[in-house]
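Here you get one chain, nothing else, as structure tokens; it is the form predicted alone.
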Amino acid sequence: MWGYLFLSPWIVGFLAFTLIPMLATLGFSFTNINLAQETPLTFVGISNYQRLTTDPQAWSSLAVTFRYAAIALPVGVILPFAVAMLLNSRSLRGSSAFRVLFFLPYVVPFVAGVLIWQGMLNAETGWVNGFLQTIGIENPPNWLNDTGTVYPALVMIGIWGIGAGIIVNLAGLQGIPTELYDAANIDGAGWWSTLRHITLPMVSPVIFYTLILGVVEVLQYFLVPLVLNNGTGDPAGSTLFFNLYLYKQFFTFQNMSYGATLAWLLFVVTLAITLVLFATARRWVYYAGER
């Protein structure tokens, strides 16, 4: 009873703000709620799901999300780990200062950070193109207005906030027993062998954790394109991510039922990918406490 009493704030919050809203959106997806038209509430069965199967904009926005994820997810997993490896190096002086500097952008209000990057990546006045011109690149990219460079630009904006991932990976690296490295040195193992046979297996739970969070975050990618382009999807629809399309159905067109249907599609896709990752984790994730 005492256990449930102390858990009750979380239980009440989970029921009120997660489970009940999820079940409500599932019910909405079988109705015709549209606040803009003020139509009477009726049960429409699976007509919203039928509309979803023939909605090219929904599937193109989902494809946009996957194309971006193919670039952003590997960078978001590998780069924080690589930086954490550097910060964990004994030969690096002032590593504590570097940890603070890497983490500082994470605490900056995200919208303010996006607006700062919008100015830095401006094709004419941004200092990124100014720097490229000083090193001899006469025609630097039009980062945010070219379909060929907008995804790398969005990835750069995301890299600016990897401080939390660096701290998590650094904690995992510092939890590896030093006697494993000592034994490897005695056996004459090189840097690559030590990384492959000690560091990666021992830190694999942290990498798995980062990967799961990265999948969830990239499938819900929303705020940056909303701030940069006001949700228009420019250039040429390349930034109309699925979550942005879902948001527009909810709050621009006020089509609550179809928006709920899109939300459940996103939930199913996210759940399927995470289940696949959990199913494959037993082959590459090592937990020291397991037998």
Second form
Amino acid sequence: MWGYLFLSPWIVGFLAFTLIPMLATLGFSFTNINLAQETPLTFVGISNYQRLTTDPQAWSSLAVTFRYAAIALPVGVILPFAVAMLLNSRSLRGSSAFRVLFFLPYVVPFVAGVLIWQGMLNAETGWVNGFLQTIGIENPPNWLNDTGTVYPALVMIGIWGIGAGIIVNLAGLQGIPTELYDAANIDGAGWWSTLRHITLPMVSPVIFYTLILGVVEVLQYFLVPLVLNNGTGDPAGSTLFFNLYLYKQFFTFQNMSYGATLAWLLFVVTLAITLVLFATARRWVYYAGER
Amino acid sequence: MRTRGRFFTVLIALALLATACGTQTSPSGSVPSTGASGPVSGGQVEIRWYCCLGGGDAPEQVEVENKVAADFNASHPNIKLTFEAVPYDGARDALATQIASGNPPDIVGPLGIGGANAFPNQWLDLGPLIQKNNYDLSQFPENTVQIYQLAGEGQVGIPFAIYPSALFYKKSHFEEAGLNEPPHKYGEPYVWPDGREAEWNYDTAREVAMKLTVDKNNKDATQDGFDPDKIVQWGFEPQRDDPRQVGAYWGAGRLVGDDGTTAQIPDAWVAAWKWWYDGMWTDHFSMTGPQFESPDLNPSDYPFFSGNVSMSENYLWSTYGVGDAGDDWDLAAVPSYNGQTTAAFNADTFRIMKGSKHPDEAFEVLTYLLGDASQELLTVYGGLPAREANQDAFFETLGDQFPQEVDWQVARDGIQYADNPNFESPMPNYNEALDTLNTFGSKLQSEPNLDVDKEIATLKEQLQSIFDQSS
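Based on the form predicted alone presented above, generate the structure block for the form predicted in complex with its partner chain.
Then the entire complex follows, led off by the chain already shown.
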């Protein structure tokens, strides 16, 4: 009984702010609810879902999200791991200072960071292109206004916030028993064999955790394009991510029922990908305590 | 088990109660207030004034708006007027969120026709309040009153400010280029330095603009060796707040046909968009998107304010920041297209939201803004008073503000060339259609090798699809 009492704040919060709103949006998706509500609120069956199948913008914004994920997800998983490996290296001097430096950007408010990056990546006046010009690149990319370079630019901005990922990976690396490395060393294993047969399996739960969070984060990618372009999707709709389109349906176009339908599509897509990842986890994630 | 079941039942009931205590969007469309604006103390009623769906967010404007609210509060002990400025870029979403959460403001403004169209059926019919308070509408020209009479919605606004258009230009740039200034009177030709006369149309404007576009080596855009990557002065800037406005200076039109459901792109707008696109990417007289977005090249809202643009089509509201361009600017006639001149027209006012819990007090504030405070506000907004009796005084104030003897008659003359139908005319699914249009505009500004005809055809298809969804 006491246990439930202590759990109750979370349970109430979960019900009031997650489960019930989720069920409410499911209900909304079968109605015609919108902000102006000129017509009476009615049950419209699956018409919002039918509209979804023929809405080119919905699928195009989902494609935008996947295109970005194809670049951002590998970088978001591999780079923190690689940096953590470097920071964990015995031959690195001043590793504590580096850890602080890599983590520092994470504590800067992300919106402020995005605005600074916006200035740095400006094609005409940004520091990045200024640097590229000084090293002889005459026509550097128009990072944020060119559909070909906007995703790499967004990934660069994302790298700014990998401090937390580095810490998690570092914790995983430091949890690997040193006996395993000693044994491998005696057996004559090189750097690559040690990485492949000891380090990666031992930190695979951490990589799996980072991957799952990365998938959820990238499918919900919202803040950076909203701050950079006020949610306009510039340039030419290439930053109109699915979550941004969903937000616009809700609050800019004031179409609550269709926004709810989009939200459910996002939920289903996220759930499906997460389930697939969990299904594959048995093959590549090693839990020492399991066997 | 039974105890556990009861416990969960209580928890769920509490959760449902908490949810029920929250606010919902009313199916009737009238949104209940959470009481965020309402009685404050000693019988005082709080009225929230929300800005800035259509300008009013520049620091110098916010300063005056805050002062107006303070002055009102000092003279009206029964009402506490709270001014809330949300920057234009985020103002629509913020207002939508406030409405959706049942916490709408009482008064919104300054607000243009398009800004109001973004929130259909959210505006209070002022008719009963006008009658109750014997508010005299005859002080305004009848056609400006009619702008705010909507079928099924009533009198949703009272005229406040009108914004005719003109061509702002830098006299020194023309002098440096050895060119004559553009004509001030509509219908007069442009005179080239050799005495040739040419119709003051967009073909002539293009030629002039290219001569006024200069790179860092002082070569203009018509000369060999001109470097488009190192432009320091641009010849022409259209009104690019949205692509409809670029088009509206070429000819009046709207994106939906007379049947209210068929998407259309006016021919004049197609011509305008192509001219502008070439102006950015081929002729180089207009800033590209990245240049426009650069805070160094375009530090204020409009590039003309930087002093590095020679000609700029814009509304009279530009007077709020045009002082930054120096003291050598003047006004000229807007060029014509196909022998016809169109000077896009805009109008702003303040409106009361249907969801206001205190419409009487809100109306008292509204009449103050349109009356006692109007002179101060109109000056800082650059808005020509809709009250004809106040127009001379307004131009006198502008004359004091800009002592270089600007030819304000050009702005007065522009009124007769106002676009009709107005470019901001209602269309189905207004917000979504405008969003699609702006994506098209972004493409024009950011992609140098577009097939513009194909993009326009795609835009028309997209608009039709959006219009169809509203039926």
